[in-house]
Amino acid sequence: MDQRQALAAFGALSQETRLHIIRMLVVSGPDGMAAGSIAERAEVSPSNVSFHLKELERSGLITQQRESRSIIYTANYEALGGLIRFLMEDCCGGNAEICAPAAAVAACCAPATKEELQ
């Protein structure tokens, strides 16, 4: 992740609704959600939701997809750890052990190797 994605992401973040949107995504798995559940949960209107989800799809912390007349919303675990990669680029002036609880976290979300695929 560059520092421009970064800071649209933080952007799309910053904002209390979608921070609370992108953790129920999160929790939610690749599963995901329908936007009309996301609505009910977050307790904002469909249009709201829907200006909100925009948002986080923009900053690429979501995706969509289309299920029968439902669009379910899913959370890019990828993009979310690479913005902790992000964060923690660079941290703790060669420290290891200050970081590892964060690298791990990190890790969970890492892009899957060409091993792993095959």
Given for the second form:
Protein chains: 2
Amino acid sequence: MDQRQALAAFGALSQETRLHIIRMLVVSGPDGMAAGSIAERAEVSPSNVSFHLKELERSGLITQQRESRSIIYTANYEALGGLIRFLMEDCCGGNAEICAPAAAVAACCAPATKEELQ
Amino acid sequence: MDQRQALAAFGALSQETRLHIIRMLVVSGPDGMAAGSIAERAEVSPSNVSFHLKELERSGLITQQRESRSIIYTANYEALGGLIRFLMEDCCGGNAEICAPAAAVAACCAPATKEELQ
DNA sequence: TCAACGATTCAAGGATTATTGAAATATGGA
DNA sequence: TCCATATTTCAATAATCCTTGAATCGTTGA
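Starting from the form predicted alone shown above, please give the structure in the form predicted in complex with the DNA.
Following is the full complex, with the preceding chain placed first.
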């Protein structure tokens, strides 16, 4: 993830509806969610959700794929991980005081595999 | 860090000049930087840097303190760490696939202390 | 082919954010 | 007190973003 992508991703996450959408999509995993379901659960109009989904896709945080009549949106785990990494390394310079507590949090809920730790 | 603060922080980081400022302030550490020095190194006008510094302060990512004629701005390490934590836990639900690689990065450059790992 | 469904696009309007330069404020020293 | 320095505030303009509802597009099944 380069700076250009990070700026777009930060902008995407700075809006309440979009942050809500990202959360839902992370929870729903690889199956993703149809635009209509997202609109319903986020309680926004179809055209409004479409606007925000486009913004999120532009930032690379989600991807779409058509499935019959529906369009299924899925969180891009790699991009989200890349953004966290950008925030830690590129933005905060790997500063221990900033990153160590965050790393501790991650270590608690999801220990990294050997491969990932190399 | 609650959602309201996180939204403001993401918005603050979504602008090139402000991201640049945060980077500089993280590097300069507890000593911080005077508004004038920031403006000079970021190559923006004093009034423009003042606008962005106010925005960053409003988001909680930096703090200010007057030192004689200068106003010194300092990165708020706690807030930055809190934002990373928010991104991992609240936004990404502690998802292993997303958080583990990021945790690995942090583990490389700045191992957490025993206390932080508890 | 036609109607219904799921979703996007478009245009208009309002709201927020960014930039600029001039004026104002606060501080310290002569 | 007066001037210079460091910075902010203000007003005006430009640019971007958000919301809304109507129109459009692609897909499916009758």
